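Only one chain is shown below, in structure tokens, and it's the form predicted alone.
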Amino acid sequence: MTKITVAKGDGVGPEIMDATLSILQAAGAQLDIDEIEIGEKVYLSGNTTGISPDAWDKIRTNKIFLKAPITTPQGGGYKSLNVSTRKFLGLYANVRPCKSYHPFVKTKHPVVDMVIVRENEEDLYAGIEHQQTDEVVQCLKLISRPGCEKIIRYAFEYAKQYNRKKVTCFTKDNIMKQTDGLFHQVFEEIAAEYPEIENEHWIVDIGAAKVADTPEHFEVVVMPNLYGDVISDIAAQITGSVGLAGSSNIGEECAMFEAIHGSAPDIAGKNIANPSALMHGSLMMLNHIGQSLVAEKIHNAWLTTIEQGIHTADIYDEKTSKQKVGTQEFAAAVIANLSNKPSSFEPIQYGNRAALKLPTYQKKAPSLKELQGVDLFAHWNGTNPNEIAEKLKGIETKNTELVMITNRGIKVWPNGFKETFCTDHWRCRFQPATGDTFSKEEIIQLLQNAENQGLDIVKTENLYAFDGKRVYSLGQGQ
């Protein structure tokens, strides 16, 4: 017996959560069931985080945590608590199977088994955003060799556990080289260290129109938190209807499953949902806790009820759909076949699944790290590269100079285009004059005398060398 946290959430919630907890008792899945409330009921009680702290012990006292969809109100500073749940969690891996469900399930793709495997806990979705100046505001896009190796490591064992021959990476490495450009390396550096399996790079873009176009050449693609967010999606349509893919959120303590679509309150409480992608989250939940063959059981009977043809109305069609049914009547369905395997798609076999263990981290020793300058990013109002630059010459010390002006990242000085378009957001790079070493000493006086000279710094970036290597970008045209 294992004892799990579920909530029911917002919405349709509730009713999919019903439905998918009666598939599982019905299946003789061995479940402790402590159930919490969390979502728009908590946030619009006067908490911002829509969960309180007992149901937080919950969670991580159960470890494994079943969750419906829940709605965040708009406005007034209210937090997604799925993003914190992944992050206080510690949950690195959002896994994200997409499956198509050919001929019974309307599809332009009827080849489609692909499994998504998204970092979930950094990227831009660290959320550090700043406004900077009156037209600029930045948002900090943090990649971590942690994260990398721990995701990228997790989709090749998945790979492995689950008898996929290919793991692809998805990157935009030829523009963001320092991010995306770590993520890819280290993708490289444990594919190495799975010689079995099959590896490949695509830049996103170009990898997102193979997804739509070509999505069977794809089994386990790995990538960054806002690409998996975007492409995941994707694929879930393509495959017929985001309403079947359910999702695992895995970290070294606890786990957590879901669906991967939203509440829908304008269909709450008309017993029309579709409850099979948090039924699918649930398999998913059933093999992490060691439960496959119950896994297996429900799998086969939901396989045999869609190609049954009795359907939920999102994915009902008169030509080939022979029963549309509600949210209740579907559950009832698969319990129903839960003795059954289906006979045109291929019986899953689980066999014994389990959760991954990967090894824990281990840092690498620090790098020789030298400091070579520093980017002083200004909040000007003037038009004119030059002027900025007469007043940035000013503010030289006597070991620094002034060696090129960007806007929003393009050089505009020394030799930038009269064409460019300049907003108030200046970044300014000094370096040092004569070949010497930079001090952060040297960044206190730069910023001791823009301030003396009436000049609005709005942020630093240190620019250093790791063991020899220049770790900063360029402008561009530089």
Ligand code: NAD
The other form holds:
Amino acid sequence: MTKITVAKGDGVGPEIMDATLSILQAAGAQLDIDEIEIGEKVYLSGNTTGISPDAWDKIRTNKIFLKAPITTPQGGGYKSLNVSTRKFLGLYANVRPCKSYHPFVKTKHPVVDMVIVRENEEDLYAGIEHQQTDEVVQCLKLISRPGCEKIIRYAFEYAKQYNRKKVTCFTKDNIMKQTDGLFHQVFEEIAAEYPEIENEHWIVDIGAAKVADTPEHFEVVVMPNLYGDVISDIAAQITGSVGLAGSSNIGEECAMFEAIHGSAPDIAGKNIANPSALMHGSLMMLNHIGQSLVAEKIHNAWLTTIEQGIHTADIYDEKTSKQKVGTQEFAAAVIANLSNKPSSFEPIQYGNRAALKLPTYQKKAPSLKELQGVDLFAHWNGTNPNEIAEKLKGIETKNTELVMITNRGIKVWPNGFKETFCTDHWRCRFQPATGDTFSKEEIIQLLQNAENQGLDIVKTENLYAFDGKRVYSLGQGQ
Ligand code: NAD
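Moving on from the form predicted alone, please list the structure of the form predicted together with the ligand.
The complete assembly is shown below, putting the previous chain first.
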């Protein structure tokens, strides 16, 4: 018997959770259910996190969490409970299998069988955003080496366990050379440890187009958080319905299982939602806790039901379906098929699908870190780069000189184009003259001089070389 935390969520959540639990129970899953209340009611009671400390305690004690979708109320400073659960519990891997069920579920892509492995904790979802000037806001994209190593190793270990032959990586490292560049570099390093698994890298834009056009090309695809969020919805939708795909969120201690779709308030309370996505999430959970035989039985019963043409409204099609059913009737049909195996689809045989045990991240020896200069970001309302350059030359110290000004990343001084549009946000790079050393004292002096001159500096960014390699971007055109 495994104790699990269950949250029935909002919108269609309670209906699809009841349907899923009825199937799990009828199939003989050994589960002791500890229910918590999270989501809309908790938010609207004045708790902006959507979850009580008590509920957190249960989730952390039980470690396995089956969660129905929840509604995050608009505005009012409400924090997304999905994002905070993934981050607080260190659920670094979001695994989303997307498969088409042709010819029983209508799809433009009869052969989709791909698994998106999405990094779940960092990237632009670190949620570090600031407004710095009247015209410019920023969001920090954080990519860490441990984050990359953990998710990429997870993707290769997953491929090994599920007999997948290829792992693909998507990044945009032709533009983001440091952040996506690190993700791609770690992918190459870890891929080399798995010579039996084919590997490839695609730039994310053409990769996404390929997913939408030729999804049969892909098996396991690993990518940073934002790309994974977008592309896994595309991959799920092209199989026929977002109501089909489940997902797991895996951490070193805890794991959360859910549907990939939201709370679907437009169809809530009508007994028409498809419970299959949450049910698929629950099958991933059964595998994770070592109850693969029960998962296998349910999966085969579900495939049989789909083959029989017993379909909920989202996948019902006059040509391919036989009977349109509601949420509860669909669950009852799956339960009635629990002793059956599909005849058109290949019956499922899971074998060993227990939780993957990955080695813990080993910290690397620190690199030799050399400070080479500083970028000062100024809020200035003028439009002529030569004018701000004049002011900035006035704050140079004995050892530093102004070497470049960019506006939204484009070099505008020295020798900028008069056509370049400039906002009120100027990145001003100071570096020592050749041969001079540079220290943090210089930065303090530059800031003091700027303050004395009435220049509004809104942010500084140190420029480093690690082990002799420059690891900051040049201005475009520099
Ligand atoms: P949604 O996924 O809830 O709905 C999108 C469309 O898909 C709707 O037309 C809906 O009717 C349909 N749909 C979704 N699930 C279905 C199912 N099981 N069966 C049949 N049709 C289904 O996305 P949305 O409308 O953008 O978001 C609604 C709410 O859900 C928002 O408050 C959002 O914050 C929340 N949300 C929660 C989660 C989560 O809890 N993991 C994920 C995404 C969105």
